[in-house]
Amino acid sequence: MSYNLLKGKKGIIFGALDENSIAWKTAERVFEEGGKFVLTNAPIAMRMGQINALAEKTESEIIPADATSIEDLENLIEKATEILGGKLDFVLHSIGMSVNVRKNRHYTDENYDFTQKGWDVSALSFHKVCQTLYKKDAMNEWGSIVALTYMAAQRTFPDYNDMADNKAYLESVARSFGYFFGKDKKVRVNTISQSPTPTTAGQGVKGFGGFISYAEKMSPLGNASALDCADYTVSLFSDLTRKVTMQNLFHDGGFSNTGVSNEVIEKFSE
């Protein structure tokens, strides 16, 4: 069903790979609401990927860029703004990497320069999309930029890895400058803290499966998928939710206020 809630407004979704990702099924119903953008992705995910198809389907052009590299953001905005013909009214950040998890490093062993790699692309890029949107004066009043992240920024999650720490400091991000973007530019910066959700990405992790049935067991409206996660990102797109910034939004189906399930107990008794 669509709402018209983003007709007029346009922007840049970063991390779309393919169908199984947040970042996809977000253009799409931006699409469905619109919305006009433009996708990006880094270089060698886009070969890997399969955003062609998404590009045709919502009538969108691709901006390869690497998000850690600033002439590469910069081009990026420069290209979009010209392309949209006008400032953004939308950025989705939905980028995330661990090589110490790829490599199979353990927390207690990581390798630092994977954990630098790591957080530059998971964590640092967002204040690097930040900053060059703002330096470039790039949004619109009342502009809302998402990245996506995860409760292991709060609790921990062992097999989470350095992911955790990223998404911490992404987080931190989107307060900070969400305070600057708001105070200048009247512009919005949250996050959302999404549910396990089977993305590419997310399979990654050791022992997802076992998890994501566990958090489904916690949650009292089970698991937001990952087109509950787009819904969610439109309403934040949209004119609907203008005084809404710095926040952390759980989107979980309840599990980061739910302390046990009698699923749980009953799984646990057995």
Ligand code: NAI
The other form holds:
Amino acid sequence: MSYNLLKGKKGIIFGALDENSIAWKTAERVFEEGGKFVLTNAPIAMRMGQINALAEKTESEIIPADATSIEDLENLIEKATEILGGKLDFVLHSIGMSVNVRKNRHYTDENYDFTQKGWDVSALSFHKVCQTLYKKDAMNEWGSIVALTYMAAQRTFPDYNDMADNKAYLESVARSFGYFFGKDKKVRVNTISQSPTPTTAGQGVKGFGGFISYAEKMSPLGNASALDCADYTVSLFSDLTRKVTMQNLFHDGGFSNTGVSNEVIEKFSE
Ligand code: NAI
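Mind pulling up the form predicted together with the named molecule next to the form predicted on its own we just looked at?
Next comes the full complex, and the chain you just saw is listed first.
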């Protein structure tokens, strides 16, 4: 269902790798709501992913950018504003990767070169995106910047590894940059803390199958899907949420405020 919530709005969507990606679903929903955007991903992901199909479907152009490279980000923002014909109204940061997770390094045995790389990609890149947008004065007033995060930033999930620390940093950037973007440019900055979702990044977490079923049983409304997340993001890009900023917004079917559910108790009473 479309409400034309983003009619006339322009933006950049990072992180659509394949049709499971949260950014992919978001691009489809933003397009349905009348938004125009440039798609971007790391050059390596262009080769692995199917982003061309998404670009065709959403009538958008693709500009490769490694989100850890200021040069790439500057080029991306310059070209995107040129292509879209003006400043931006929305930006989605949907990027995450831990080298320690990929290489099966336990949290108590981190390789710090891996840690630094994962932090740069998953957390600092959000500051880099915000700072480049800010310096280039590329956002329209009442624009909206959203990044995706996970509750391991607040509570321990042992197999989430160093991504937990990266997400804590990412959420802090939203608060800190949100202050300056709000004061100086009337732009909002938020993070959405999403339920476990079966995507390439999600499934990289050890024991993901158990993890996602547990969350499903714990959440009164069930897990939020990638499409649900896309809908929520659309609302944050729309004019209906203009005074929401510097927030970490839980989008998890109620998981984060549930101590225990009857379903989980039943499992332990067997
Ligand atoms: P995904 O694997 O589809 O997306 C991750 C994206 O990050 C990929 O498109 C990848 O190419 C991109 N990326 C990696 N390195 C990059 C770089 N240097 N520059 C630019 N892009 C780069 O997985 P998903 O799940 O859609 O991930 C999107 C966001 O949602 C991530 O921040 C993730 O941590 C977050 N999230 C995911 C959850 C899940 O269970 N899947 C739960 C909560 C948050």
